[in-house]
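The chain below stands alone, shown as structure tokens; this is the form predicted on its own.
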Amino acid sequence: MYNTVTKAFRDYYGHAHTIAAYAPGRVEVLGNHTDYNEGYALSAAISYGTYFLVSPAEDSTCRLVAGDLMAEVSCDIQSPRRVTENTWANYVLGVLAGLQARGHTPTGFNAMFLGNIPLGAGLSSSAALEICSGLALSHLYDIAVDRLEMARIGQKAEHEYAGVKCGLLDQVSSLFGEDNALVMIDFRSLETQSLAVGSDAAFLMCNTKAKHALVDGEYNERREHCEAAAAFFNEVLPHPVTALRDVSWAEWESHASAMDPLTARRAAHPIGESERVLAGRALLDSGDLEGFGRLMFESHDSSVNYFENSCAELDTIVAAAKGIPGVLGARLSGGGFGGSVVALIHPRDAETVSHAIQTVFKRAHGHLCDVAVLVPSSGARLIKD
């Protein structure tokens, strides 16, 4: 892919790029909707990602080309405004604006990006584009930005240019990924920890191709209930509660009956998820993959019963996975309402498990789901030719 985009850049602009960066997508393994509740998550950078190539322009024009579409968006370096067509450009334009708040951008640029992250699969192609463009452009303009600041720039681009009020899971995962390891993220301190998964573990991405859009209303409804629940617990518990991360499962059980039933259900999910992440870390440390897989199944059940962010296609795969030999655990990955299931397996079982899942899915929904092995991989980086 790098050779492809390198040649395409030269053919399109008539000269070679000067800077290249790469950022991977991510898979959320455990810890769903915990980021804005200041909880914990376990994720991994994956072996699918996006390259961003750039060279300085001789004038103030910024030219950005999507290498798969060969479509161009341009703007003046002083006015990287949000666009309403070719909206993929907004992720880069938002990052550019974030960098301009931190340093000087004296000239325009010529840029092209190309990735292989399946769109709509819940593997965060948008964050990968934000991060690789941020790395390349910050290097082009000699603007010093550390990894957490880069993650925040990407998040702000999502908020203000793409209109998605996301947390930091995607950007942090893309930046802090390591080979054969999960990234544990504490969303209060933003501290990260690398947890080895070992050679006997692999993950399958099962892309349902379902696109039950995570519309603003659905996301906002859940976030509002979580915030309302945190305010309730701050009133009734003997310790401060600023977010649901501060509430234990035992405390939820003791007080849920006094809450609005829908608010109680919504709150149960991120509370349980953070506790599952902490339990999962201990299981990984002891090499208990079977126990970790059970937590993944529990996580999906919580999405179904409490947060209601699953869908029939996702549930088909998880239900089938519970009866397929070789599957240790499975759950929806990402925001939900479509996208992908992530399944924990032994590498030797990848082919038989993939076939079994596809057979069940086609019988239920009339078409195959895409299944691929995801390898926990190193995070975003500049490319040195």
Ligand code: GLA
The other form holds:
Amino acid sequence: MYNTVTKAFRDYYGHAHTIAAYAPGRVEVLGNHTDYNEGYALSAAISYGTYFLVSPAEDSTCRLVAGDLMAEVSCDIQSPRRVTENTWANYVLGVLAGLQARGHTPTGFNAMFLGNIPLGAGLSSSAALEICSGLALSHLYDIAVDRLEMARIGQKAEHEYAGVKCGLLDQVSSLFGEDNALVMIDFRSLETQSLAVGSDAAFLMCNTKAKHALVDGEYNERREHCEAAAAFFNEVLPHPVTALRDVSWAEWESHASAMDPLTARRAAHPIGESERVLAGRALLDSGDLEGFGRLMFESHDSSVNYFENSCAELDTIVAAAKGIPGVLGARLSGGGFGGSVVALIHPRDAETVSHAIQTVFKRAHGHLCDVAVLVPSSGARLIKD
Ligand code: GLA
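Show the same protein again, this time as the form predicted together with the named molecule rather than the form predicted on its own.
Full complex below, order starting with the chain above.
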């Protein structure tokens, strides 16, 4: 893919790029909607990602080409405003605005990006684009940005240019991923820790290709409920609550009946998820993959029962997975309402499990889902030719 985009860049602009960066997508393994609640998550960068190539322009024009569509969006470097057509450009324009808040961008640029992360699959193709463009452009303009700051720039682009009030999971995972390891993220301290995944474990991505309408609105609404719940607990608990991270499952159980029922259900999910992540880390440390897999199934049930961010297509796969020999656990990964299921399996079972999932899915929904093995991979980087 790198060779393809290098050549396409040269053909399009008539000269070679000067800087290239790569950022991977991510899979969320445990810890759903915990990030903006300052909880914990376990994720991995994956071996699908996006390249961003750039060279400085002689004038103030920024030209940005989506290499898969060969569509161009241009703007003046001083006004990277949000666009309403070719909205893929917003992720880069938002990042550019974020960089401009931190440093000087005297000239325009010629840029092109190309990736292989399936779109809408819940594997964070948008975060990958933010991060690879952020790395390349910060290098082009010599603006010093550390990895956490880069993650925040990407997040702000999502908030202000794409309208999704996301947390930091996607950007941090793309930046801090490591080969054959999960990234454990504490979203309060923003510390990350790498947890090696033994050769006995593999992850399957099952992309339903379902994307339901109003997803962004649903996401933002979930976040609002979580914030309202945190404010409630801050009133009733004897200790301060600034986010649902500060509320234990036991505290939720003893106060849920006094809450607005919908807000209580929404709050249950991230609270339970953070506790599952902590339990899951201990199980991984002791090599208990079966136990870890059970937590993944519990996570999905919590999505269905409390957060209502699943959908029929995701539920088909998880329900089937519970009965397929060789599947240790399965759950929806990412925002929800469509996208992918991630399943934990032993590598030797990849083919039979994939086939079994495909068969059940096709019978239920009339088309195949895409199934692929995900390999935990290293995070975003500049490419040195
Ligand atoms: C999306 C968001 C993330 C996170 C997940 C759910 O991927 O972009 O910030 O909230 O959903 O865990």
